[in-house]
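Quick heads-up: it's one chain on its own, the form predicted on its own, in structure tokens.
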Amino acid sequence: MGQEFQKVERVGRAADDDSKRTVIIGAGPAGLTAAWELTRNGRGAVVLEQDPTHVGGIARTVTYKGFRFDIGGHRFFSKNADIEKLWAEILGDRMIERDRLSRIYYRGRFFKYPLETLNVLENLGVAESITCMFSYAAARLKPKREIKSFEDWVVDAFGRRLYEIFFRSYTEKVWGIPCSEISADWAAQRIKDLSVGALVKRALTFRKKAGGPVIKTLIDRFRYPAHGPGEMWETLTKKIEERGAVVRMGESVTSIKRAAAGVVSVVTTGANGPRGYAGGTFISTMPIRELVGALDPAAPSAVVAAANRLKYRDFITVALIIDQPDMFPDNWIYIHEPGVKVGRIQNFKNWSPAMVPDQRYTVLGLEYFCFDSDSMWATPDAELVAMGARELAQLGLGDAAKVVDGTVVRQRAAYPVYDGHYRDAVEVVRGFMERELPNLQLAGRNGMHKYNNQDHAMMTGLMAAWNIMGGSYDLWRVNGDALYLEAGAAGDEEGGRMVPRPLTSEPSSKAA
């Protein structure tokens, strides 16, 4: 087993056997809910979590001096049953009923998010909606025969102009690169059920059919946990921890040890030193390139190299604290302004009255987007948290002087990159751990570098636990409402509406 530790660690129920317990890399939603069923049935789960601290991954909430913050906002809302009966089942009442207020901040003023049509042209004018109508109209009368980026399917869905105008700069601001360059399945996973179509139809229309279908980018109610995501996790893992399971927190993964049969073990490392865990099946939650990279002995380079070329945008959040009960009405806004920095700004208060200890004042999450690699992640705490009360008060949407205090948090890999390379970087590593790590899935967002919510990351983990149970489920199918595609679905054809033809094509289903 090498020399990197002494002995595997025996913990939990199945601490006899190993060959009974499921070892799971992460304890974000994807890790958690997966140790949730399993533990349900009666199976041995030891959960490793590299963060010393918080549990629920990117879906985590941070408390600074009695003020609490998200890492991006995390509404609870899901087409799919089994994971609405999960969160009624973990927190009961502790869920609240939130109104959906999002704008988009574009030259000074404030759009509806989503678009409502008689918003829209009340505040672009006269002449600039009737250059949209018209650009909208030259999209219709000769749309793209070849759907291959992010710019070619909102072009061809909602016409150049209003492309250019809500669209371009915020997602080349969160991406960091060229919506050109930004591959067609972003916005159809993103945005699949959204059109002009709908934009109209929804303005038309006062009340929404009963048993109608629900477009997930336009749902206008949700619920949330009265602490925010967090509670939802953290509560989930004492129950889990209740019911024998393990969960380690501020263990690194350094290596995974694998065997002609399988994987192993998994290596990591923490404030005790080196320790290992054997098991029986795995399930990995973490980024695909660090996966593979921690293999022992070490993947095929052809292997190497795909996950090698998998991207990740990173992401701060700088947290502001102002002596001001009251600051606007959203949940958060878009900024598309290109003047400042800033690319979202999240209103906690009014996500839940409980996430400040102090009614006197608001706490604002002011997200930027970078790479680890820029200049922006190095920044002293300090000076990132005075760019974001100058740059509140640039936009008109605060004043400096009453920000009194602030803080600053960074998470690396918060985005998986949709670039025009990362489906073929995918299917080569998916290919090589289907063949050579059969007791091993992947998992949630990085684990399966799928821009996805925290119910489609759930609902991964429950099927990765049915697996293990004897089932023979494709994680892969899993659409981005959380639902099951079924085997023999069309593979182009999600929530009703036909979905542009990705690079590559789309991988068959194993499942049935």
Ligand SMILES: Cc1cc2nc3c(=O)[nH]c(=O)nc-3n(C[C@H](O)[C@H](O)[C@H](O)COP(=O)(O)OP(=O)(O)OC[C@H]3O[C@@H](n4cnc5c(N)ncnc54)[C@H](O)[C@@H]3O)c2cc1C
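From a predicted model like this one, the values you see are computed outputs, not experimental measurements. Between two forms, the rigid core is defined as the largest C-alpha subset superposing within 1.5 Å. Numbering follows the first chain given and starts at 1. Compared with the form predicted together with the named molecule:
After superposition on the rigid core, the Cα of F76 moves by less than 2 Å between these two forms. Core-superposed comparison between these two forms: CA of S265 displaced by less than 2 Å. Taking the rigid core as fixed, one finds a CA shift for D152 of 2 Å or more between these two forms.
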Contents of the next structure:
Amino acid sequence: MGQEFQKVERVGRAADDDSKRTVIIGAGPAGLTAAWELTRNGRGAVVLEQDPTHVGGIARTVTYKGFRFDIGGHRFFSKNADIEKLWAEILGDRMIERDRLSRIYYRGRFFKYPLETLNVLENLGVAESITCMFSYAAARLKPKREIKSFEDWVVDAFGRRLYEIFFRSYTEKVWGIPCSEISADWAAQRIKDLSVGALVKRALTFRKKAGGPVIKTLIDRFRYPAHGPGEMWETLTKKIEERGAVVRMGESVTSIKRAAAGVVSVVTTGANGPRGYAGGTFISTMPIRELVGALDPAAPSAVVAAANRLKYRDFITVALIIDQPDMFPDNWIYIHEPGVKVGRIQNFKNWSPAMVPDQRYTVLGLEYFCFDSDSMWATPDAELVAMGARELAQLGLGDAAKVVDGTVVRQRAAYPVYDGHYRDAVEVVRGFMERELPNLQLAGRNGMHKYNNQDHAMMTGLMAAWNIMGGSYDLWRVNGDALYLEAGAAGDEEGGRMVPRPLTSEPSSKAA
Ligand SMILES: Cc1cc2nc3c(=O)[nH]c(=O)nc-3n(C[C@H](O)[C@H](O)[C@H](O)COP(=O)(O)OP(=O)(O)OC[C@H]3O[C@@H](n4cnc5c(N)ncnc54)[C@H](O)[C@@H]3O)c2cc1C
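Target state, the form predicted together with the named molecule; input state, the form predicted on its own:
Starting with the chain above, the whole complex follows.
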């Protein structure tokens, strides 16, 4: 018996013995929802969170001098009625409903998003519009024989000029891969509803008929907690604690002790030194790569190697406080300008006025997509804030002199990367876990290496809890819309949203 076993914490209600307690790694939407469902049914739950202050994971809200911002704006919408109901139950009238406005910014002009023909033509001007038409005609007259890459697909469908304006810069910023190296299947899925023909048709019908086809990416309204998504997760944490759950902040799970029958306990490191937590059942929402690395005894080398093949895209938010009450009406703006590094700008006051403590000010979130190995990751905060202010001014979206303060939040593993290896790697890990560690369930976004929204993470958390209470659900069958696909049902087996894959990968399946 290792040393940490002697230090196993006795937490939770006195009545809970180890075998009845569920230890949950991560206080993000998935972990907290699992704890909610368990405690609602009188079960014991211990939630271990590495962040010293914030619950909510990637969906947390950070407060800086009274100004609130998200790690990317977090819309609340779900096709899953149970999840919508749960949000209402947790926050009641603190959930506000917002109109969505998000536009593309390119060369000093705002383009409606989704694109609208007349708006595009008007913004591009006569000369550029003619260039685009010629470029489109050239692509139609001489179609590419072999469509391999995202670039091939879009150039073939829209012409090179429109590709350069509307597709290239933002896609490359987000994923860090040249469009010529991204597989064409992503474009085919992602923008299949969009074509020059469809745009012209829409322009001619002027108005979308009620009940008519809606382009997938268009959602006109969404719900949002008055104080940002963090309010949802902070409120839920209070509720589960009232029911007896224990939430330990600032404790990072660094070792997972396993024996013949499965996981026995986990060990955390934090300000108070190592602590052990025993349990009968376990749920992990930490990134799969780290989970496998923490197993003790270590997993077989093939499983470790598979886990180490999983990759993540990291993310920096530069929050700027501006001494100006109104800047632009959008919730967020996609920045297609190639001369700046910022990929998207959130205006959190337009998500909810309560995100600012004083209505004379605005809080913006400038989003930078990167890898933690990039030099940007290690750039001092003050320099990043200065860069944000400079780029805002360069874009003509704000005045650097009015930026009165700013802060930086770095988010590792914001996006699980779907590359040519990930699917096989996840399969290897999953097979091992199911065989050797049957009392441990993987749930949530990085917990399952799925590029998904809060509703999906919550649904997997709910189902993990139901399994602990005797259910028999396959969490991997929750699709991108957070709906459970019964065995044999046709649909998105990956349960993921569509993301680009490099050219080397095999064709993707039917992710949403
Ligand atoms: C830029 C961006 C925008 C987004 N926008 C939306 C949106 O508009 N709407 C929407 O619904 N979703 C959105 N999402 C997705 C949403 O953030 C995720 O779906 C959700 O946060 C996943 O919840 P989770 O609990 O699975 O994981 P996470 O949120 O990642 O939570 C996991 C938790 O585990 C903790 N943890 C990790 N390792 C350890 C460890 N070793 N020990 C202890 N704790 C650990 C982490 O600190 C974290 O708190 C967005 C994501 C990004 C990156």
